[in-house]
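Given next, in structure tokens, is a single chain: the form predicted on its own.
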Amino acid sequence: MKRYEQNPIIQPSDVKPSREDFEVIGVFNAGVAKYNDKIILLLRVAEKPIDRKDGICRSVYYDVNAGEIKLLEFDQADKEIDLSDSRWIKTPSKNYITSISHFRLASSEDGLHFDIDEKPSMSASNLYEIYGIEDPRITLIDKEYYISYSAISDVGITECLAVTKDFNNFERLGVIFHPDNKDVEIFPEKIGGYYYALNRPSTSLFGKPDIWIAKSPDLMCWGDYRYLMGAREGSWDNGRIGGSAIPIRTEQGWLEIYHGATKEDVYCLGAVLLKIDEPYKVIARSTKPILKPEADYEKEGFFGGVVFSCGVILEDKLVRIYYGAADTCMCYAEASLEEIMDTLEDVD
């Protein structure tokens, strides 16, 4: 992959906070689409309360009954509280988050320089979203843009669906994958009369977080779940894997850019090729990552050592990847379709 020399293309300082007592700590993992001859990014914007008291840490959540965002305070000196991970406040009774994410629209003529809306496009608004909404993926079907996204709450991580025609008005359609599931990518066309979607259910005592595939007659009711592929021992994706971008139709098959992490939580991007008429069959897969954390902005940040994509565009056989770096900023890289195909090796 060739990184854009002026990466990052969007940083937290480029985004106006949604309220005066918040600060933007991350803008990353954007869904991508083309609309009215522009490149659209639906950014995941992570915010946290501005620290105003020494020795106090805060959690933020959406109060369903009040219909607004509220804060909780915790004493950092409390030895029963685990603050070892900057993303969480872990107490003996339950876990809380230190930030909350919403979606913000950005648009560009050239796909590199973006105008960013000052207000959220979508934010927490119901029981399933009390800790925010994350990682949107955008699928264009019959002139409508379907947005699959993760909703975080005390009842688990669900995958939800929304739809828009103009990126101004968004209609929530509801939960489509029960907890705990995420990384849902809906294919852009029916295959054999059904819609298909990649997904990443959580595991129990057995197995690892791996990629599954399901099908649906109407985008809402999903079934016929099949295991697609898993993490590989001794490889760059030996810890966990999940889908990243919406699958791209090519002459050779469906090309999926996916993410994989080591057991030490280093996140990279790879590629896999699926059969056109039977997308639950893997043809070939990357033996090495096509993009891994190497630049300083990828290795250092809110959660360092991460490259993670929710959106890819194919233009004239050029694969344009928009990716989050270190859970902090948005970046851009590109490669020819042929170059990515050359990284694949047939699967027996």
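As the structure is a prediction and not an experimental result, all values here were calculated from the model. Numbering follows the first chain given and starts at 1. Definition used throughout: the rigid core is the maximal C-alpha set that superposes within 1.5 Å between two forms. First, how it differs from the form predicted in complex with another copy of the chain.
With the core held fixed, the Cα of F74 is displaced between these two forms by 2 Å or more. In the core-superposed comparison between these two forms, the C-alpha atom of I283 has shifted by less than 2 angstroms. With a cut-off of 2 Å and the rigid core superposed, L314 has a Cα displacement that falls short of the cut-off between these two forms.
Now that the form predicted on its own has been shown, please provide the structure of the form predicted in complex with another copy of the chain.
Next comes a single chain, given without company.
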């Protein structure tokens, strides 16, 4: 895997905040698509209210009744409030988030230098999204781009679907996976009459965050869930796993670039090969990661030790990987399809 020398390709300082009183603290985990001969990134942009050094800490949320983003203010001197984790304002009754994510469009001729829109393409706008929208994946089906994304709210983490033809108008289609679910990758074509999607339910009592697969007649309604694969003891993905990129059709099978974390929360990328006609069957899986946090921009940031992709482009046997580093910036790396296939080992 060869990293681009000028990584990161997009940093928080490259992105204009959506409001004057906000600052961008992360631009990462972008959905990826080809549109009109350009590479499109649908960036996840995380923002927080600018610290005014006024002794007030601020939580941010979408107010469904008002139809806009609002702030909640807390006195930093309040001894009942715990501010030790910068992601949270923890009060005795509830934890409040300190940042919120939206989606922003970036486009590029060469896939390395991007023009970034000044305004959000999609931002929190209903009761499932009051704490923002995260980690989009883009699947092109019949000239329409379907975007699956995580919506965060008090009723849980759902996966929602939106669609666009032009990356200008985005239509929300609704919640497609009930809470909690994340990391949904819709396959780019029907298989045996059904669409398929990888997904990553979280469970409370039994179960771990592992990868499942479901099918759908219409992209909206999903079922026939099957457990696909789990974390592996003694491996680079022994903590938790989830799908990352939209699966790529290859001669050997569906190639899925997925993410795996160690129990210590080091997030790497690996690959798994699924049967073309039975994508719920695993053929082979990476015995070592194809990308792991090694560069400074991957090891340090809002959440250090993370490489996390939401999309790749296959061009002439070259896999072009766009990935978020340390939940802070967007980076680029590439590898030949062959190199990635070489990491795979057959699964019994």
